[in-house]
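Single chain ahead, written as structure tokens, the form predicted alone.
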Amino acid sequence: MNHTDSNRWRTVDIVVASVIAVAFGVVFQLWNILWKGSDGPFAFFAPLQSVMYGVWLIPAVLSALIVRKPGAALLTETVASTVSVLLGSPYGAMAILQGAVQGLGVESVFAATRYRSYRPVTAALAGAAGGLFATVFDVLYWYPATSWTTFRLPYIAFGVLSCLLVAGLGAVALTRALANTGVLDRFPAGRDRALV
């Protein structure tokens, strides 16, 4: 088989990115009500919230570790992200774009490997430029008021080494949990159990 013909999707991966995408749509709505309510806490420095941020992209890169086609992290992201705004959002339709410009930052590090590392330090980047690309779009479009030094740089910075560690890394374990199982034994994350 050649690089083309693995790209292609199969009827279990569409299956597995849609159950995927399903149980983080309710996760994600789940998660809104918590990031609502955390305003208190973080009320000291609010830039400290998006250390929450890395639960909202652990779908577009472990979909992305166990699907391994072009398109599972754009795909997975924005269809958990209408699931969410399906459930009520507080951010409305909006939460759908947010989605893709998520998915599409994590998409970006496995284009730009031509789909073909799914190593650990793979999916950290792709969590971190997951969480780059949505911490801008939020500064840009949800806190345009606020000031770049105190507001917009902390909350960009630290969302992206949420992304990293929560989506990016997290998403490695769950993927290698899952493995582990046998339950992924029809995709290469599960061939590759014994490597990991």
Partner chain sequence: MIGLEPVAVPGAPLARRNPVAKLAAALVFTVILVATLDPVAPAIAIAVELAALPLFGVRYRVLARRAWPLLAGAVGILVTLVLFAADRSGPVLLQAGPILVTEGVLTTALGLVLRMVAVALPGIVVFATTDPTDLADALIQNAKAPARFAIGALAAFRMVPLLEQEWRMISMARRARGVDAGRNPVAKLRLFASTAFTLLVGAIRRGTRLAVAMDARGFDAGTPRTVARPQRFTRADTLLVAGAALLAGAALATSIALGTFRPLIG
Contents of the next structure:
Amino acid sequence: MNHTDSNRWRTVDIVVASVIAVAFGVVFQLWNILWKGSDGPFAFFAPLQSVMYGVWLIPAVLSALIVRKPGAALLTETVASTVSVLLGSPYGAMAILQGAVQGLGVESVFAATRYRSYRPVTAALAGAAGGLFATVFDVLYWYPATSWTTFRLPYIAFGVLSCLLVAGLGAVALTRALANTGVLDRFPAGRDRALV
Amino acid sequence: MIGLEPVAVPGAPLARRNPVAKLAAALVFTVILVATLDPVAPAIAIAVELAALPLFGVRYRVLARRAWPLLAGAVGILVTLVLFAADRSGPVLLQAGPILVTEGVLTTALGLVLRMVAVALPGIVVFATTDPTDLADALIQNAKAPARFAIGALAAFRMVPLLEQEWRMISMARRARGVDAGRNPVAKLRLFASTAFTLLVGAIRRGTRLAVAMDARGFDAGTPRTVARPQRFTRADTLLVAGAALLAGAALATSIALGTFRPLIG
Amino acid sequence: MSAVVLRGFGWRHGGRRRWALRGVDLRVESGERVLLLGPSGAGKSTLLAALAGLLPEDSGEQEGAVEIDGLDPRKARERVGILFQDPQTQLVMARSGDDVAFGLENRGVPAGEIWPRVDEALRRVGFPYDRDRPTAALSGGEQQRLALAGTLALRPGLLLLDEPTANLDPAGAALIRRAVANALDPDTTMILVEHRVTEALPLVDRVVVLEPGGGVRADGPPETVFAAHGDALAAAGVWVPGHVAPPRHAAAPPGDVLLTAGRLGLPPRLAPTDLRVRAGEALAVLGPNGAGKSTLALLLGGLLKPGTGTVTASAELAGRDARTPPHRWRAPALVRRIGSVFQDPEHQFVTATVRDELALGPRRTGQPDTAVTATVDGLLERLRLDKLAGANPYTLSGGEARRLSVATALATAPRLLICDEPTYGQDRRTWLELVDLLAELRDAGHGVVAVTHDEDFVAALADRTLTLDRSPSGAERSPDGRSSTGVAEAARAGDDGPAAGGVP
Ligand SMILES: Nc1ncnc2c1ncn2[C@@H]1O[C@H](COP(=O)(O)OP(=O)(O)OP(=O)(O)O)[C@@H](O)[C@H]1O
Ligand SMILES: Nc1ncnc2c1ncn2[C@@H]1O[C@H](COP(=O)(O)OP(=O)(O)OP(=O)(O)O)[C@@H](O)[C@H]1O
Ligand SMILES: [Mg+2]
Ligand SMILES: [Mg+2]
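Now that the form predicted alone has been shown, please provide the structure of the form predicted in complex with its partner chain.
Everything in the complex follows now, all chains and molecules, and the chain you saw is the first one.
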């Protein structure tokens, strides 16, 4: 029951994934405001706004890297967006659906490795895939009737790049930093530190 | 910044409905509305939503406070479309350099803004009137969500107000240890980042301890759980979901009848 | 009704070289009441966690065997109830009643039985509110009581209590002890960890003393154990009844005023309070849970902005900064003048190792490296943290963490030291060491303010006491307009001198 290599979720997996989701649900609230506030500055080239996209996907990649269980990315991202709605996100129930889509994108890459690879390359790809799912959803849902060439394709490209760097590699760096503090001792990502 | 308490007047007829029913109603309403790009259907939907608000016990003022960022979003959509619309048919209203505003563009923009508001409101109302514990209970009992995950997430959610307190504590601790940023903006940013990181570390640490405490009380024992707070999904709840579908469908039908309907895809 | 057997049991936490416990052989029969003693860091909390089946296989290394009624504790969890040192982390639900019901739901208790059992458990611990009370709105003592109710509702055969009264005021602690006494069925086995033996003795019929580094040092009925090993145990750090601590009162009269608080308050947490702190004196701040002691400590420490009234530093303390209030000082200046020890030690840790933690303050005040190393090494040794220099502060035992947090404030030798509960959870040896350190600091002309529930500590060190009342906010002024802040200040009985000058 306590084997981390099995795919069963332990209580600590569930709670820590949820805690990450809750913490980022709060971050999302701040990011919502920043995103809306940046409409003005980005007006000269609106597709560029998606360079801010990476932050939305950090919890999915981070949780997958820490918990290493099937469904971690999907669950965490969905709960994070649900929390942001519970805290009063202006997007309403749609945000939950959007979170699920984003989580699914990240999840797909880890699933493709059959939940065996958690290397930085995998994480970067997972971030990028999450970004792809998310931005395609966005242009279809939030930005219908816009031009593919001048808006949609650049929006998707910037979003994917941002997610690759910020969500993918950012989550790798964050996981390492967290492991150094010793809080991840109950997880595979936190093993192998020097003895004292 | 963070309001956790439900803001509804207690006892309002629709606020008391099963949380899963409310959530389902909001999602059904939302998904049906997403199908169109015209301004008519969302306008009708918004009217319906505002009319239903008293039934949920939500005051207009409260809703306005929660929904104001939507207005900023509306401006964003307008700007994006004016600059990047794919279809610029219809009489030209304004032309200045690369900017070409036609009637078609404006109609689309109006439709999108209204749709955004119409789609967001149900979710805001539902969550403003739902207690998280009830939501988790109902998800487990009425939507067959896995209990371990729903309860785990609920336990984690209880940390939100603690996070705010913790932030203050960490800031005080740094000051008490001689660490501050003074007036240097770079140092301020670094202090902010390190405080946020410490907060995340503390939250995860709390989470691992909470998991131990939950296990100590038999959370992971494998015994089938019983429920202390039964949630019922009654006929009235079914009616709420059906009513939401019906009203959204009616809004679409009106728009089709008036000939303004524009499908999202195609 | 559960029996415990340990055979050559040992546990080494992941990331540690030393064994937290080793070679423990112990049998506890069904219905026995055991007081588990041992110096701080001896592995008491670890042992309780092992019995509760809460040491995950993947988080350390085990030796020997541990059994509850012949079962692996991880499989016998439903027979065991445990109450941890820190109540905050054991509350799961948002409403008090739901939290007690949580364990019952997990165990599959039929729905109809849950609420009667919840109500009964709440009644047995004397919980003063109804089931809908938000858990976030409870004070530390109330949380502890609720957590106890959650444990008792499960009717465990083996009840494990880890310092259940740490941080409670004397009245609250007595209440918890009474609740435990009332709640125990005759056949419930209990193992209690508590440093303060005298209070715990009425609850137990057997004492087991753990030897740090391995094995059981003494075992038997309390009178026998203390008669046979009393002096040796006291020397090793166990609180043995009747071994009083020598008093350490100030030899010289207090010096200049360092800090003055005038009508200082922060509604609704603290009613307006007047006080004065002098160099070379130790002031103890007393009062029930929730009276605002910690809030007062943070205000005096320049960490919170006062809601009402003022904090004024004297020129003696702050030089040219005396005109600005402490909460506006720059942090490096603050730590040299006023040091703060937080109530929860973990709130205070900033770095990843014990050594860095101690070095941080002196470095920020610009001491040269050699001086920093000397200070750090001295404190590590004196507070017996030298073997833990490389450990992460968050993996320390309760007592070790407390010592480290006091040491971090001592490291910058501030002119005024404000500590919140500096001695809770300490074994006798480190307790004496802490009292010595604080006394030395005071005798060298520093001011010491200590918020505390520890009556022995007050008796040993305090030159003057200030007692905060739990006065409801808004009621701080009596009709005649004079203050009725619920503050009582007293100089040490029998002492003369200007000490009572605290209240103008
Ligand atoms: N999670 C952990 N990781 C690493 N080491 C730990 C951990 N928990 C405890 N230790 C170490 O194990 C030893 C025993 O700790 P334990 O908490 O059992 O002591 P204790 O007897 O309860 O002490 P106290 O009276 O101070 O609470 C200590 O040296 C402590 O630093
Ligand atoms: N950050 C906070 N925000 C709001 N209220 C608080 C906060 N911290 C404490 N309180 C409340 O203020 C009152 C005083 O709290 P404080 O922690 O100062 O009490 P205390 O005397 O130190 O109690 P204890 O002996 O339990 O440590 C309590 O009723 C508490 O619930
Ligand atoms: Mg302990
Ligand atoms: Mg306090």
